[in-house]
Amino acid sequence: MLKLIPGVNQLISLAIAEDLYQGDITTASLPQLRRDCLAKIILEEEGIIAGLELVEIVFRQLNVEVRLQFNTRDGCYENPGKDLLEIVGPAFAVLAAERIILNFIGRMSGIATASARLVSRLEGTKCRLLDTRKTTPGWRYLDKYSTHLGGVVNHRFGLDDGVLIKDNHLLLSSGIGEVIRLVRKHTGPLTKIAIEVENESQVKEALRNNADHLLLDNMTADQIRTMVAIVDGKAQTEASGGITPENLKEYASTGVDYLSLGLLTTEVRFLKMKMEIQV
C-alpha cells in the first residue's frame, strides 16, 4: 500500500541523497563489510508499528538485493524487545541504510502510538479524533497514514480534497450565505461544505444557509456545548484550537461530533527501535 502513496519514493529518493550523497566513506574503507550479514529492526519501547513496507523500497532505489523477513506488520501494537524486521544483505548496504530506515519507522510509529493514545481518550463518547494539515512538507500522506493507523480520521489530504470555508475567506467576501451560494454553484450539490464559525451568530448564519459541516473555532468547552445544541444535528460539529491531551476529554463530553489536533504531527516523537547486526 505504501508504494502507492503518491511522493513516497521521491521522499525516500531525498533522504537516500541527503544521507548519502557521495557513498558512505567509512563502510567503503573496510572490504571485509562487502559479505552478507544478518541485521534485526529491535523495538525499545511499546507502540503501534508504522512504515515497514517503506524498507522494501529504500533498498531497491539503493539497488541491492537483500533477504527481508517481516515479525509484526503495520497497525499492530508490539512490545519492547520486539524483533520487527530481519534483513539480510551485503553488510555495507545494510549499514547505509540504516538511519533512514530508523528514521522512517521510528517517525511513523511514534505519530501511530500518540495517535492512538489520544484516541483511546475519547471512549465513552461519540466523538472521533481528526488530523489536520500541519504535517511536514512532503510527508502529508505518510504523516495521515501514521495518524490512521492510530485510529484518527484523516480530515482533508489537501486543497483539493474537500471543501472548508476559513475565516480569511469570510474577511475577504460579502459574507456567510454568499460563500456558501457561490461554492454550492461551482462545486455541485453532491459536494459537502465547512465553514468555521466564531460565535453563535455565524453557527445560526451558517445553517440558514444549510452548511454541513461547521468548524467551531477557538472556543472553550463551555461554549462549545452551546453550539452543539443550537446545532441540534443539523450539521457536523467539530471543535478546533485549544484543545490538548489534558483537555480533550472535556472537549469530547461536549457532544460535538470530531476534535481536530495538529499536534499530532506537529509534536512528533520517535517510537525508539535500533538496529542490531547479529555476528
The other form holds:
Number of protein chains: 6
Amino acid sequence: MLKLIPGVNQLISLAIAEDLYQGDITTASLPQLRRDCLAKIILEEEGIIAGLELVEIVFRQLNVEVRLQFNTRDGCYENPGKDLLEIVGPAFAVLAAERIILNFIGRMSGIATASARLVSRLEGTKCRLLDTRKTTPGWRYLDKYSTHLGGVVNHRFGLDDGVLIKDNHLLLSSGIGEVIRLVRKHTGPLTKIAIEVENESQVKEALRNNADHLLLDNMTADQIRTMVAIVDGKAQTEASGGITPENLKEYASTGVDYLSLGLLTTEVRFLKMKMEIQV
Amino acid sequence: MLKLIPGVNQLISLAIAEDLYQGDITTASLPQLRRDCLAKIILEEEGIIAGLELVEIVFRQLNVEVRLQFNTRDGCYENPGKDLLEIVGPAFAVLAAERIILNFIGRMSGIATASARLVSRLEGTKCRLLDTRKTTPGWRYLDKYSTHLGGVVNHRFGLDDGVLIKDNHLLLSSGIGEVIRLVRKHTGPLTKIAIEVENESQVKEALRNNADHLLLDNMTADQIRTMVAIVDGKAQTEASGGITPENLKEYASTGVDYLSLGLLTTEVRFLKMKMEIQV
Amino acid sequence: MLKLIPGVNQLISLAIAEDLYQGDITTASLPQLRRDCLAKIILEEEGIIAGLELVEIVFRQLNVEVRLQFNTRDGCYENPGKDLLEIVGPAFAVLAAERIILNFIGRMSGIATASARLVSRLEGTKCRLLDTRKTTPGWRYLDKYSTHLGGVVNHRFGLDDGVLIKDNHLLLSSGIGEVIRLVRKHTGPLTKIAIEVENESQVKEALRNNADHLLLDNMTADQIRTMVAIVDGKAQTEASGGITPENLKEYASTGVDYLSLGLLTTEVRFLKMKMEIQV
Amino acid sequence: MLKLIPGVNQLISLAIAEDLYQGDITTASLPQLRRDCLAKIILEEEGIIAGLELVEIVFRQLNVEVRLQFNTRDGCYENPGKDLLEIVGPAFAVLAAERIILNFIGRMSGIATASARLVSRLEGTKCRLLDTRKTTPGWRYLDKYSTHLGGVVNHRFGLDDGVLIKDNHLLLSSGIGEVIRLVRKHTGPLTKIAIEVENESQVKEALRNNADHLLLDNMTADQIRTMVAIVDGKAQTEASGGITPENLKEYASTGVDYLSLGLLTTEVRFLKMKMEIQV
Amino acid sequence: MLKLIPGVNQLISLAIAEDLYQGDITTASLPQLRRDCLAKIILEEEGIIAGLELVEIVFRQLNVEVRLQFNTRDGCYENPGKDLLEIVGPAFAVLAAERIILNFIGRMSGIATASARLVSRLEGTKCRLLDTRKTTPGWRYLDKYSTHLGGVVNHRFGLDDGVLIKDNHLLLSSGIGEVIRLVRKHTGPLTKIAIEVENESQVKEALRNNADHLLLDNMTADQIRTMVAIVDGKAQTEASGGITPENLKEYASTGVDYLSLGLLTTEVRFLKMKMEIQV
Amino acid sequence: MLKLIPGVNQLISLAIAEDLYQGDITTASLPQLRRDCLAKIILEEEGIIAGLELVEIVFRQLNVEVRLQFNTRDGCYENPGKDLLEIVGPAFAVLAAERIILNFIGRMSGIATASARLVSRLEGTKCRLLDTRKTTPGWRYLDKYSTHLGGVVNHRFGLDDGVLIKDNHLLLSSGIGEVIRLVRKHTGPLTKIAIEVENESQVKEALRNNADHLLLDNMTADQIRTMVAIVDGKAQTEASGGITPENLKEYASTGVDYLSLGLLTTEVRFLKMKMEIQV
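What about the form predicted together with another copy of the chain, after the form predicted on its own?
Time for the whole complex; same chain goes first.
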C-alpha cells in the first residue's frame, strides 16, 4: 500500500527530478528507443525483496504507460538470478527509469534482508527487535517499511505518533513525575507514554507514575536483567544503546521485551540487482 | 552552497514532514520548552564532517530563529568529542529538529569519511576514484557532495548532464559508430561522449569514432591494463565493475585514469554524533 | 508551535492563492496604500482566542515584513472590544491579508469557544470530552488544536497515529480476536488498540483479547452504565454516537471515561472579529 | 467541473496527507482488506447534495482504481436513506478514503442545504442572496460552489476578480471620487466598481462618480429603503451587515437588489451521511 | 507588489531549478567566490523598466542575504548606461542569480517598452489599448503587469475573472439571447458580460440582451465605425483581429472604445542589459 | 519525450492555474458544454511545429479524458490550413484548455520556425548555430527543445551541466591558468571546460591550459578569423556577441566552429494557429 503514502510519492518525484531534470540526453539522441522493449529486473544476490510497488508510481509520474508483471511480492525471500519483475514499455522511458527503480528496490531490499538476518538471531526468545528514528531523511516510511518486511517491529514513525520522554526533556523540565503528568494531560486516550531511564531510581519513579514503556538506555545486559526484575511486568521494557549484532542474543536473554537497534537503518547496503533489456 | 540547491530544500521539507507532520506531541505538552536552550552537536567518532550548512535551512523551514555557531567546516577531519556546532534557540524547536539534523549530518559525514578512506588507498597513483548514480533516491546531490568532500571525483549527477552509452543503448540501436554519431549530432559542444565497452573490438570501434571516455566494464585488472595500452591516451579510461576496497590498488596500478565504485553510496554507515542540551 | 506544522504552512499558502492569485486589484490601483498603516484586530463577541500565531506566517508567505504586537495569547478568554493584535506594515499588504487572517482566527476561535462551553458542562465529573476525525478537510490539525484550547482531549489525528478497529474492519475480517491479534502483531510497542463494540458480547470478547480502549457505539446512557460495569477498569471506555449538548451530562454520569462528540468540528460558527485601520 | 480547479486538487492532497501521512495502521495490519469491497454512501438526513465529483479525485490521488456509480447529482435534493454513491474497489483504499470523502461531501452538502433554506425565504421577491469572502481558508471555491448549488449568487471569489472599495480603502486615500477614478484607470473594461457606503452623502458621491454597485453597509431595513430610492436604478444595490435569517424577508422587501450574508459560510453544519460496506 | 503573487513566486522557483538544479559547477569550483562582491545591472538600450521587485525574491529563494540598492523604479523610462540596481552579496550567489535576474527584467522591460511605443500612437484619441490572454504560459501575470507599465489596459487575467462569450460558446449553445441569460444567471453582480460579435445582426441581438461589452471581431476599420454607430454608447466596444501597429491609428479613429492586440505579448524582444561585477 | 521532464509538468500546472484558478466562469454557466465536441488545431501560417506532446499532459492535469489524433509530428514543416491535431472530449474542458494549448504550441513553433530560418543561412558551411541561456524563465527546456527542432545545437541547459568561465569569474579570481586548474580539479571526467576570451593573449593562455572550448566574445569577423587561426584546431571555437541575422554568414565564413545567438530566444514571435470547434 506504498502508493497511498504522500511522502513516498513526493520522494519519487525528487528521484525523477534529480536524475532527469533536463531529460536523458543519451536516449533522447536515439530515435530507435521510441520502440517498446522488454526489461527484466534480475536479482544478483539472495535476499528479501522490498519496494516492487514503487515501479508503478515511477512510470505514472513519468506519464508513461507500461505493462508490469511481478514474479514475486514484497517480503519474499528470493535467490540470485530471480527475475523479479518484467516491464514492457517504450525503451526511452524504461532506460530513463532504470537507475531510479534499481536504487529504490535495491536499497529497500538491502534493509529488509539485513533486518531479517538480525531478527533470526532472536529466534527462540520472546524478545523483539525495534527500529529507531535514525533513518535517512525523506526515507522514514520506506526505511521502516523495509525493516518491517524483515520482521522488525516498527517503533514510532515520527514525533507525532508516539511519546518518548528523553533525558533532554527531563533536563529542561521539573522531574519525571511532573513531565509524565503534563504529557498525560496533553495527549489523547490512545497514547502510551514511554520514558528513557538510566538507573534504578528513575525506573522506580517512572513506574510510580505509571509510565507504559521504559527505555533502558545504555545499560549492560546485566543491568538490564536487574531492571527487568524491578519492573516486573508493570511496564513494557526496551533496551537501547550499545547493542550490536554480536551481543543481541545476550541482551535478548535478559527478559527485556524489546531491543532497539539504530544500525538497522544507519548501516545500509543495497541488495545487488540489475536490469536486463531484451529486444 | 548547499542552500542554493532546490532538491535539497525539498528533501529537507520531506524530512520535516515525515517526523513532525502533526507536530511533536511530547514537547508540545511541556510549557517549559518554550524557553531558549543551548544545544551542541558532539562528534562521537572520528571522521570528515559534511552537511553543516543544512542546519540553517532546517530551522528556516521550521519558521524558527536560532543562533548558530559553527566550530568546524564541511570537509574537515575531526576527532571524537569535537563540538561541531552550537545552537541557541527555543527548546521545543531544537528538540524537534534534533533527529533531522543528526540524520543529515551523520549520514553525509559517514559517506565523506568512508570515501576518504578509499581515496587514501590510491595515494601515490595518478588514478582517481569516481562515484556513480547508485545513490539513495532523493539524495543524489547530497550523496555526491559527500563523496566529493572525501576526495572522490563526481561522475555525472544525472542522465541530463553527461552522455554514457551503455550496453542497453547499443542493444537497442545499430552499432557503436551509428550511436556515437547520433549522440554527437544531438548534443552540444560541451558534451563529452562516454561509452561502456566490454572487449577489445568495442574499444577499437569506440576509438575510431572518437569517443571521449571509455568505461571498461567488468574486466580484470590485467584486461584493463591491456585495454589502457590499446587506448594509449586517445581517450580517457575508467574501470568499473568488480572493484572492491581490497583490489582497488591493483586496478589503480593498471594505468587506468579512473575507477568508479558503486559502494561509495550503496554501502553507507552514519558517523556517530549526538546532541547535548545545556540549560 | 503552529508554525512548525507543514500542513498548516501549506493551508496558508492555499488561502493566499485563493484570495489573491492575481493580486488585489483594488489596492493595486491606489498608490497611497504603499505607506505603512496600523491595523488592529478587534474582538466583537466574547470567546477563547485561537490562531494568533498564524498571522506571522501569513505575512512571511506574502514576503512582507510587518511588526506584530500581540495583546493576548491563544487559549485566553477575551471580551468584546478586546484589541487582540496590532499590525504595523504596508497598507496594501495588510489589506490583502485582512480577510485571510480574520477567517483563520475567527474560525479557530469559534471552535475553541464552543468546545469550552461543552467542556464546562462536564465540570465536576471525571469524564472527559474527545473530538473526532470529522473535521474540515485540510484543517485536521487546526480543528484539533482549537478544540484542545477549549479543553477537549484530542483523539487520534489521523489513521496513522492510532488504531481503531471499527465495524467495517470486523465485517471484512474474521472476528474480534483474530483482528486484535493481527493488529497487535503489526503495530509497535507504543500503540494502544481501540475497538468499536456494539453489545455485551463484543465487549467481553474485546476484553478477553486485551483491547486497551473500548468505543461503546450508539448506546443509551443506561447501556453505557452497564457496559462500564462489565469493563470494570480493565480497559478505557468511550461513548460515542447519539450524544448531544443536552444529554452530555447524563452520559458523563455513567462512569464512562470519555465522550466523543463529532459536532465539536462539524457544527462550527466563526467568532466575530474585525480589522480596524488607523492612519 | 470541480476537477479542473487547481486549488481543489491541492486541498484534497492536504486532506489525504493529514489523515494518512504514514498510512492507515489499522487496515495495513489486516491482509483480508486487500480484497475488493462494495461501499455505499448513505444519506442520513434530507438535504442538497454537493461534492460527489471529488470522490474520483480522492482515489486518483491515492493511486487506486475504483469503480464509481453515482445515484444522484450535485444540486439534487435527496431524502434520508438515499444511497448517493457506490464504490467498488480494494477495501484498504476504500476504508482509507472513507472519512475524507464523508467530510468533503458532508460539509459541502451542509452548506448547500442551509443556503437553499435561506434562499427559499426570498421566494416571491426579486432580491437575491449573495455569499461573502468569509469562508474557511483553503475552501473558498468549494464553499462558494456549495452556496451556489443552494441557489445563492456568488459574490467575487477573491481580491483578484472584483473591485470592492471599502471603508479602509477610503480612510487611507483621498475621497470617493479620487479612489473611483484611480481604480477605473487601473482596471480593465470588464471590471465593475463596487463601493461600500454608509450614508446618504456617500451614496450620492458614489453615484456622481458612476459606481456600478453600492454596498449599503450596516443599515436598518428602513435606511436601505431610503437609499434604494435615492439610487433609483442608477447602480446595483446590496445590503450587508446585521442581516439574519429572521429579518431577511424584511430587508428583501426594501427593493434592494442583493442581500449578502456571511453566515452562509461562517455557520456551517455537516449534513449527516455514512459509509456502509458490503462484503 | 509582485511579491504577493503566488504564481510569480512559483515561476521564480522554476527559473532557479532549471538553471541550477544541481548547482553552478563553475562557481562551486572557485573558493574565492565565497567573498562578497558588488554587482550592477546596467541598461544597454533605452526603455521602460519592469520587474525590479523580483530580484529580492530570487535571492530569498536562494536562501542568500544580499543588500539591494535600486536606482530606478518599475515603469520609469531609462537611458542606455543607466545603473538600474546594485547588489552586494556573496559572489557565488550573485553569479548564480545573474542570468535569472537579467532574463526576468530584460523580458519584462522589453514588453513594457514595446507596449509604450504602441500606446503612444493612440495619443490624442480616446481609444485605449488592451492586451489579451495570448501570453507565454506561466507568465500571464508578469506579461500583463509589463504591458500595464507600458500604458496598456489589462483585459481579463484568466477565464475566472471575466466573461467573454465567443463564437465557440455560441456554436455549442442555443443563441445569443439564451447564452447571455444563462451566464447572467450564473455569475455574480460584479461580472460584466462581454460577447464576441461578427456582424450587425449579432451586434443588435447582443444589445437587445444588454451585453455590457461587444468584441467586434475581425472587422475592417470601416465596419467598426458602422458598428460603433449602431451601438451608440449602449455598450462598450472593442475591436480585435487584424489590428497592426500600422493601422492602429486608423482603427482608433473609428470611435471604438478599445483595441485589443495580441502581439503585445506574442511578439516579444528582451530589452538589453547586463550585469557588471566590481571587486 | 517532453512528458518526462519535471519542470515542463510544473510549468503546465502554472499555466492552468493562471488561466482557471477559480474555473472558467463562462463555460461553467452553459450546461450544453458538458457534451463532447470535436476541436481542431489549425495552423494559420507556415512553419515548424513544436509542442504537440504537451496537449496530452494539459488534459491529464485537468483530470479529463480526451481522444487525441495527431496529424503531424514535432519538427515537421507545415503549411497554413494544416489541421495539426484533433481533440474529442467534453466541450467545457476543451474550451478551458484552448488558450493554454495554443499559447504553448504557438510560442514553441514560433521559436522553432525562426530558428530554422537562421540555420538555413549557414547551409554550405561547417559552422553550427548555438542557443544561449537567455531564455524566458521557466521555459529553458521548452525554449531549447524548440530551437533544437529548428536545427540549432543546444548549448548547456543550465549552470549545472556545463562549465563556462566568464569574465566575471576571472575578475574575481587569480588568472586563467589558476581558474582552469581549479575547475578541472573540481569537476568530473565528462566535463569540458569552456572559457570566454577577449583577446589574443587570453586565447593563448587558455590553450596553454588545455581549455576545451573558447568563446570568442564580442569580436569582429576579422578578429574571429585571426583567433581561429591561432587556435588551429587545438580547441573548439565559438563566436558570440554582435552577431545578427545579417552578418551571420560572414561570421560563419571565418572558420569558427559555432556561432551563439541570444536572439533565438530573446526575440520571439508566436506562430499563428487557432482552434476550431465542430459540433
